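One chain follows as structure tokens, the form predicted alone.
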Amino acid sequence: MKDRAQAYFWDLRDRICAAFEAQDTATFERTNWSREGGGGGEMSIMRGSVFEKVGVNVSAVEGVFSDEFRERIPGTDESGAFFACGVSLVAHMKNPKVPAVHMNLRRIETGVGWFGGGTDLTPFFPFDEDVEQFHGCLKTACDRHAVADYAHYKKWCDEYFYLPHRQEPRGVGGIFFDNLDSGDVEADFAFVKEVGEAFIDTYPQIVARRKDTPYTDEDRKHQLVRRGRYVEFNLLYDRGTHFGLKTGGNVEAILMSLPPEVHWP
């Protein structure tokens, strides 16, 4: 599973970089990467005239946990060895209209496999159109398979995309999932495939809908000043960049997640 899971994870990502290309003038730079211990991964960062930042993420990486994660990872055992992959991706876009988005895929080994990841919209100027069909396709992705849970992994996400100390949501959600091991695992793996499908047939509709919408200066002002949110949560509260950087993951590649540029009042 893990080999067919990464075959997925590189197609999906190559399928999403095309998808953003056709949006924008700018294309990918690719920067491959090796960690120390076992892996590595492929970064793929675009910086356009509608993608500010983009970046589309590939990983597996390999080793063995510290004890502070042995304690806190389903299957560990005395030898903490552990096998990762995933795609993990963040778009900063520079129409203040078009809303960011996150979307992050992975399938993780122990003694135990299981799979996680989820993806969410953070719109600066809400559309209702834009979050209905981001919801709704996602709605219709976990309804179409028995593992999958739509209000649950809704709610999910709206608990754990939160500023505890600004008390607001970062963005209007969707859906978030974690240690999906349902005992079919095809099932599992269906459903994950399913997710990336969603994403790919959503998020682009969006941009190309909004790109060229008319923004004012106080418009991209507000959007500089949102964006502090969106760094606040992922250095303060993200399990994934917690998780990258005390496993020795790519440090450049875990932080693309920041924006290019944000303001704080």
Given for the second form:
There are 2 protein chains.
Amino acid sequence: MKDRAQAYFWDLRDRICAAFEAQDTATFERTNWSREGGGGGEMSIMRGSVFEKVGVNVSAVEGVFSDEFRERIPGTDESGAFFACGVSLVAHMKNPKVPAVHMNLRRIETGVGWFGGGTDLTPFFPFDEDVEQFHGCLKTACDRHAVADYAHYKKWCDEYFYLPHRQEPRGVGGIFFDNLDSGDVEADFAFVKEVGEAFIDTYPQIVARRKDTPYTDEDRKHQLVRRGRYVEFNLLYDRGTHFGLKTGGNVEAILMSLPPEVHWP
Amino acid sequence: MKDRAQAYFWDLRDRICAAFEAQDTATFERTNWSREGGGGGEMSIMRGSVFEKVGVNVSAVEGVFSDEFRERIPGTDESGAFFACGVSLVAHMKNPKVPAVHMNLRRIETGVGWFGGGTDLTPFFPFDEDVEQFHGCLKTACDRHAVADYAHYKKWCDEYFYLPHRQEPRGVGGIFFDNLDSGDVEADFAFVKEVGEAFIDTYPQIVARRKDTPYTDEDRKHQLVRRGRYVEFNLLYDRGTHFGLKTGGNVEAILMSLPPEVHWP
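What about the form predicted together with a further copy of the same chain, after the form predicted alone?
Then the entire complex follows, led off by the chain already shown.
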């Protein structure tokens, strides 16, 4: 499953980059990195006129968890050894009427193995049509797979992407799941792939629909301030960010999620 | 000592605001806030042409530490009750040739009482004269007081304001001290006041010297990117930020330290 998951994540990355490039005048730049201790990854970043900054990262790393992590992670009673691979993206859009988005899918193996992932949408000016389409496609994806529970994953997303100090959600949510290990790894993998396909079917449509929407300087200012919430969430709370920084992940890849321009007025 | 420390911090705040206003065309705006559970504070913020954004906060709060905090804090064996007051400032300057600065002085009382604080300078284009003056004035302040240990406090600052994920210091340092409780509270307080006076004697001189230095668009871009490190430090590592957010402090006051404009290119 390591190899098959990795192959899917890499292929999805290629198709996502192609779909995003089709809507912009720029192209992705790719940079490889390798990790001391085993494995590495590839960052793809595009700075365009539609996608102000979008990073799509893939990585596959092996290592041994520190004791601090180990006690919180399944399957590490006998050994702290782990394998983790995944695809992760965050898109910050030039036009404030186009929502920002995050998507991540990952496979982790210790003494046991599981999938995790999710995607959430952060509109600065929410259009019902976009929000409904996004939630709808994720519901459909979950409903097709007995191993997935849409209501649970939607709630998990709302709870995860929440800023307690602001008492604000990060955006309008989506789905979030972790430790997916139903006992039928083929069924789990099929669902994970469905989420990837749902994302690539849907987010580019939202971008196409909104990218030429007129906006004012005030709209742009609002977007730049709201992006501050994205930074606050990722640096104060995001487990993936902390996990990456503490396990010697690639700093540039991990912090590629941060917006290109932010205001805290 | 609660009242005397508070009176000094409030007075220092007034004098710092006046010294900063003297170098700018803008004035500070003040906003009071009160804390559920006891106490409150006052934010002073100026957005000027020299000081792009500077926040000077004073607060005096009382409460009861959560169990999570309590086990790490002295004097809480019998009760989690605490009193904390202090003054805290961060200045982000328009001209990238003028260093950013942070200063904080605080008095905490639980079953025991202590002072903490420090100040550190973050130049984007370090001038030897500024850096030497800053360190020199802090050395002089420490050397005048038997309760203070300059070498220790300087090292503590370098260790504290360090970004492990970047393997970079935040700036050029300064001093940092905590749990100052020598047994002679008058001597401790005299030192804390000396730090306040050293700050107000020195930083405005650095601003005056550099504020009209010519700079290029490239210099400004460099400053905006380096400001990202300031955000990363404060949100990922700063104990004061985490302490404030977790103890129900005022979010606007705590996050006033974040720069007005930041780039993660």
